[in-house]
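In the form predicted on its own, a lone chain appears below as structure tokens.
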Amino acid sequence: MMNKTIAVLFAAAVTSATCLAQGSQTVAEDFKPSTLNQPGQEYPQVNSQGYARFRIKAPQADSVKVSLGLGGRGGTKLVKGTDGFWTGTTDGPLDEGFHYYHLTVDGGTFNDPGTLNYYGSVRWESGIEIPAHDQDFYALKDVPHGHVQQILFPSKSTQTSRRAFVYTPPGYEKETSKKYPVLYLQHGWGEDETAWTNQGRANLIMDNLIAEGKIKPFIIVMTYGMTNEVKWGRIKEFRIEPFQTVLVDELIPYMDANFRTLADRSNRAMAGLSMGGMETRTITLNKPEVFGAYALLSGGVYTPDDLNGKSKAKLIFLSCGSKENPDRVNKAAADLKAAGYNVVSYVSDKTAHEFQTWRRSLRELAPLLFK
């Protein structure tokens, strides 16, 4: 019994020391509502250091926790006040950019009623934006804007109409004789075709780059990549063939028939983040005659052996966050360069497997395409 008591006291001492270390930074009391809040909602809030603060009304609850927290250590536990509101601040600053989160109230999973929802983790999740030092490149500015429209295209292979979102650059509707290259851009596991514009700000990134004269305007097509559903932890069961059929045999012909596209390999690229990168890698290796440029954003790498004997890509782009596996990305790029391929690697500073990495990756990729 004495040994148990000593063990408990030791554990408590370690925990206290850890909390003290985490809390050694003075938290600046300059919190402001997140830019992703519902209209008129004050919480969640973020401060200049990247901390997030939450306030939830749940007077009958016994426990409330937010899934966000420093380093994924079980999230942020909120404390109940006499007014029935639960309040808490993350135990450290979060990475810059967009984050999904949810609430756990007495063991049940709920969204925060104070903020907007975004499809991720195979469900609609709450979202919070931690202001980034470089957020200007995806900011909403007074520049000409392209259009993002929903399309429904026929899919005989799945016996239904499938949805895609299409970004057309500024001027597309007026310059009716002009044709454009196309980037097919895929989301990650658990997300859908809304992710790249809602979470990733892809349309605003494009608008700003075009306004600055940094890129050749092109169309972006985003569709749902989970043609055969797989559950968490069983990604190895995913088969590419159904989605490959939808993309190559159904969506691309539909786009070429209904939009003013430059319908040839050199003016067609494919890219994807995370699982979308895995899809991109597999499809471009299976169908190298279809796409002239490939981009894997936190989605694996190519090797010279993968590409040997196949139609040579005009560009291969590999990226990840500095908190992921940058050595693997940089080594793969070096190996491909040594083998004679036009490859560019990019590592997003101080980010992990998250949308700030992929926003920055798209910013770096777009000027390199269709040159």
Second form
Number of protein chains: 2
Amino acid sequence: MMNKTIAVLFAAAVTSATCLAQGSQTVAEDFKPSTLNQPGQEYPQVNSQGYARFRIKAPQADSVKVSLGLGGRGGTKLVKGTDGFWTGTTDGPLDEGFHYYHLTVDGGTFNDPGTLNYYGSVRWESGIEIPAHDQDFYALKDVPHGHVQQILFPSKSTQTSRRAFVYTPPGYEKETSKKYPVLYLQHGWGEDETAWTNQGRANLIMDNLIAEGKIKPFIIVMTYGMTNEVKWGRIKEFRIEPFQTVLVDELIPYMDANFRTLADRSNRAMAGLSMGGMETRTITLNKPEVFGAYALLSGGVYTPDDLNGKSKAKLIFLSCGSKENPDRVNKAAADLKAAGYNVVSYVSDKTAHEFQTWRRSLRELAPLLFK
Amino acid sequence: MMNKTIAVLFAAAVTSATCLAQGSQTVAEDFKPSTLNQPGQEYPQVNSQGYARFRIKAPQADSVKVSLGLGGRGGTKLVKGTDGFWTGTTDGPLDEGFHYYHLTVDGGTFNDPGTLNYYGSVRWESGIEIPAHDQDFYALKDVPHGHVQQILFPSKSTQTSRRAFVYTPPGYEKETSKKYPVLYLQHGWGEDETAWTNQGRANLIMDNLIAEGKIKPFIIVMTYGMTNEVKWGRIKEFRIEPFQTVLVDELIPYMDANFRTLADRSNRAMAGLSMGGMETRTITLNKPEVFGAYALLSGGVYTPDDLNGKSKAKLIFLSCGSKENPDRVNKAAADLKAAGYNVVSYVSDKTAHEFQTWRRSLRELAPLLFK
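Form predicted on its own done; form predicted in complex with another copy of the chain now:
Entire complex below, previous chain first.
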């Protein structure tokens, strides 16, 4: 079943990358610096229609190209001006939300010095943010903020201290007798434990949902899931056991010993995006006694057969972007519902295999958890 | 007094940058990947003598140069091989510890795609680590680890939520009735609140000192100190008031309300490196009732006149690298001692205006605090 899931994930990714319609609209000249730019940097810029414009200094270069990820309309060749700066605009609007990209300068791969870097594709990539119509739910607002802390937990199986990030909700430090449920939340292939807060803004999504009274506060734990390193295209070599040991036998006990957690199955959930969804699927099926709710975000599906004979999940959540394979998610949800499971599916409108899909998925998932 | 301090800081920086002796030793061919490389990246590399070797893919480029910061022996021109990779080795060993650098590719400034990025010079720069003879004190070891948490605290004066990082010592979460002293620790010009943990490894230095029983555990708080943005070379335009308001009127009250702090002067210290030392100096003189111990790391000195009429500091700590201006630090310490102050000075051997000086300074300072 694992390999079938992988194949479908790949297909979804390839499809969304090639669904790039040519735009024919007039480009609005209202470009502003992307919100992810480094301090004081004017470029890259984004206009009100979602076009991106790049500007790179490289006076002696022969060619400078921008390679955008999924939903990013592929490559944009920049043109050199007399001032030694290379400039170019995408040939159409990008999808709303976050995109990874990098530059190719004279045949070498570099990041845009204008913007912040985000770990994806097994490297720190440049990032650009296209303002979304619904960006309010992940905005930094004047509400109480939870903390995100880096922990180093002992891992005998990998013979090192491993890093995780822990979101604790506002008030965690003050309400010293209160205990909280925990969501273990995984990144995708080529990303790491920084992705869900940096690219995903998971902490701000939580802060805002809590401030609006829409969810019961809970802790989120994010760690590195590629314990068994694999290269893109060789994912068949991935083995779940090393990561499952780190997560279930090392990280969860550390969390339950060092944080005020509600340390039982019904107060513990696992979710992941893309490859992190595959990991979630496999580990929740291997360890049904550990997790009470399972969520796969653009990360495959469960069938009633998968769950047959396992202890029943309290909640199953399946999601993806409308530019991925929503029919598969919706059909899987219908099949599970018919088999008596408590399942919720969600399709993010006009987004692909990218973080805007997963930000929205977390917003939809959070209110359903730990009821 | 402020401007005089600034001038001396600049002079120290310029001196150390030009003190580059030419090496004549044979280069040992035992290069290994720098410990700061991105996952799976073979270059940059460092040999047992402290030479650095770089390798950059840019097949169509006309020139690729490495610019190393202070203690980094200036520029290294790379040479193109037939495989399209540019390679080069520094013309001598670098100082021990951390160095910032960047590439110039055909006239444009880019980071080395092989290594991690660190915020310095008002941009995310490439970083390389030269193994030090004393690197054990900031190594990641199998000891209990404190947590480093990102907080977003409300700041009315700047009308936003501001970020800080808070180190809490091992056991903070479990010993729920214990309260801790607090050190407010500032970065240098062009850096930000990520510097002391990323470049400085402050959390590992603390974990190791605590595991060895050498210090009384305390909390460290690191926030952004350039509230009033200034460009390098225009530091005379820097005004301390906006940052002093954020620190004293907003961050300290937030810490005392949300963490288990000992919230009095004798249990609160301030320290900073370089420009952060200047800030420490000014704020401790403006607010002697707030801080009980003051530390300037390559960040100027106090004179007895400065302190005259102010409430007496419990401890004054002054440090710098031996390649900076140690005579000035030692003379200031002697003058303060003669005037009856409890002062400790420290000179880091064979280091310049760089993070190895400040890692060592924190190691020396921590055992002296909160006695």
